[in-house]
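Here we start with a single chain on its own, the form predicted on its own, put down as structure tokens.
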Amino acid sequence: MHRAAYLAFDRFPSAKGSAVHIRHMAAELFDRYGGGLLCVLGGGELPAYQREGGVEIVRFTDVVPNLLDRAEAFSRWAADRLAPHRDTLEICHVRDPWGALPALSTGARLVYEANGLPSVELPYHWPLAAPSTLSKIRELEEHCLQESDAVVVPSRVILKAVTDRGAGPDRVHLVPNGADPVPADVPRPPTAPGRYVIYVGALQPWQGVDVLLRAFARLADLTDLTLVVCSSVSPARARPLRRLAERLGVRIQWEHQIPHADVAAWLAHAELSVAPLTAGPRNLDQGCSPIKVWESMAAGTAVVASDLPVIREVLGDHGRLVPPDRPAELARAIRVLLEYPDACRDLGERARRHVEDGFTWKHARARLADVYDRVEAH
């Protein structure tokens, strides 16, 4: 019987930043409670059941094409997984309403980790979603946030979003994402081009990779420079952006779903890293805390990123900010940094020190431990 459970409507493990976050947050929970139950999405070669010491990992593997139907099926499945532990569960840590609903029914304390809000993100995945559907999802979010004993958020932007949805400000805690510093002698990836700018992450429209491609097309005169895209998704899902890159004539090297442990080397040997997030509701109203930016900083690689409130919060003056959705401005910022390598190197080093001083995963876990202390004290 377990005392703690962590539920996430996310595939785990995977090449996505969410999986990195789950690994560190769940580790803090399970170290504290002597193990526990991890309920996540499966698929591919991942086993439906796995045991690692005191941690049981169970994966939802049903094939349900519709996203909302799948979320509801996950919620019912998670309730069945939690049921045998109802008498011993002391705390449940969740990342979404689909995990929060079955967790609330157990009577255990609930920590809701709000990295994203389905009512904001769903229209990007399902543009034809009816307003009434989005309204119901928002009501669900509000119910779960208001019933939680604590809400953990990675940025002040999403802190405002969850308090706007009724989460009590005294129960909302800021736990920024983190990254572990990359050793200075990390080997160069064998297939890395000679001189490259890097983008790391997924390819959803809000990531702004199309903007980056259009910017890179304006750097065609830098004939020794390649754009490397380390994508967390498959080549098939990158097909529209691949076609755009071909049409623009961009020198690009695609690296798909490489192990997360290998990403650090790609970042460390890049000339600079780019986070071209768009100025849409997902990034402006909901916010985020892009792990790609934290990891670039931890690698000592200078970052050029969109000038959004959440990016200013993460990057501060340790990177170069440009107006979002403007390829010409992005290209100009990249070119200037490349023309001044000493300034570019200094920017990267200052970013690395900023992470080392307060934003490693060790720091994030310590902040989460403080949240658990408060929840247990009440």
Contents of the next structure:
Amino acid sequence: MHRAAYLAFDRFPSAKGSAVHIRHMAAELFDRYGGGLLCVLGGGELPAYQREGGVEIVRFTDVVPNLLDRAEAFSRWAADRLAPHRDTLEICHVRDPWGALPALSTGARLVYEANGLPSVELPYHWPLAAPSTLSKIRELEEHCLQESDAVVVPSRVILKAVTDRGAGPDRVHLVPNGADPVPADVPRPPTAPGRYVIYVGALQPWQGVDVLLRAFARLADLTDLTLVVCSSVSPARARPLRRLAERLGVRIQWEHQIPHADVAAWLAHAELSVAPLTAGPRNLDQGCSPIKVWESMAAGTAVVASDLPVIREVLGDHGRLVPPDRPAELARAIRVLLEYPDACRDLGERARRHVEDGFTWKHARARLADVYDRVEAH
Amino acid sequence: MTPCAVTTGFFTLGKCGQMAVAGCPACGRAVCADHLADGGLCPECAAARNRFGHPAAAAAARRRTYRQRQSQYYGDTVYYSGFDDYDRAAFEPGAAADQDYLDDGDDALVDS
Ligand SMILES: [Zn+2]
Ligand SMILES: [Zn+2]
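Other form of same protein, the form predicted in complex with the partner chain, not the form predicted on its own:
Below is the whole assembly, all chains and molecules, this chain first.
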């Protein structure tokens, strides 16, 4: 009989930043409550059921093609998984409305970790979603956020978005993402090219990878420089960007879905890490707390990133900010940093210290523990 | 020695690999003593037959299922179905922004 449950309509584990986040947040929850139940999406080789010490992992494996149907089927499935633990469940930690609904029905305390909002996020993938549908999704979000005992957000931008949706400001807590320190002597990846600039992450349009490719096309005269893209998605999903890179004649090396443990080495040996996020509403209104930026900083690698409020929050003055969506400006910033390797190294070192002093996952877990303390005290 | 073929790990998954003591009668995979569940099944098959977890949990689950049938135990919040066919149509696989982005099951609603 479990006292705690963590629910996420995400595949876990996976190569995405969200999986890193789930890993650390769920670990804090389960350490505190002597184990618990983790309800996530499965698929591929992932087993439908695992027991790891006091933790039971159950994965939703039904094939439901329609996303909305799938989300609702996940909710019903999760409700059935939670039911046997109703008498003992003290707390549920969720990441989306489809985990929040079954959690609310248990009567346990609810911590809603809002890393993003489906009403903002979905139209990017599902452009046919009607405004009336999105407003229903927003209502659902508002309901779940208002019913939560605590809402955890990774940035001030999304903090505003959730209070706009009716979450009481006294119940909303900032827990920025983090990154674990990278040992200074981490070996160079065997397949790494000589000098390279790196992008790590997914390839959705709002990530701005196309802007980076266009910027890189302007650096063709730097013949010893390669762009390495560590994509969290498969080669097939990278197809449009691969085509664009070919058309632009960019010197690029693709690394797909490499294990998270190997990413740090790729970051540490790069000249620079780039986070070219676009200035769309997804990044401006909803925000995010890009794990790639945290991890680059932790690796001591200088970051060049779009000048957006969410990035400024993470990077402060420990990196180089450039106007978003401007390939020429991005190219210039990269070129200047490459021309001053000492300044570049210094920037990376300062970023590393900043993370070590307050933004490792250990710090994030301690902040989450404070939230649990408060929720228990009420 | 036949290694146990049960998948283990929280964030980094791998095969257990301990010496197997039995084969799961349902799926045939080799299972070590630590992973042997009720009825000689592997943990996954045992879970699929609802035998996993604490015995009390299984009993509670049976009670719940019964009660649920009796009295619509759950509140309506779980089955939020304010969505109609029109809403759903926009989320068919063919309605996504780009098929290239969907081929390995991008279920996550949010990717920070
Ligand atoms: Zn089996
Ligand atoms: Zn085993």
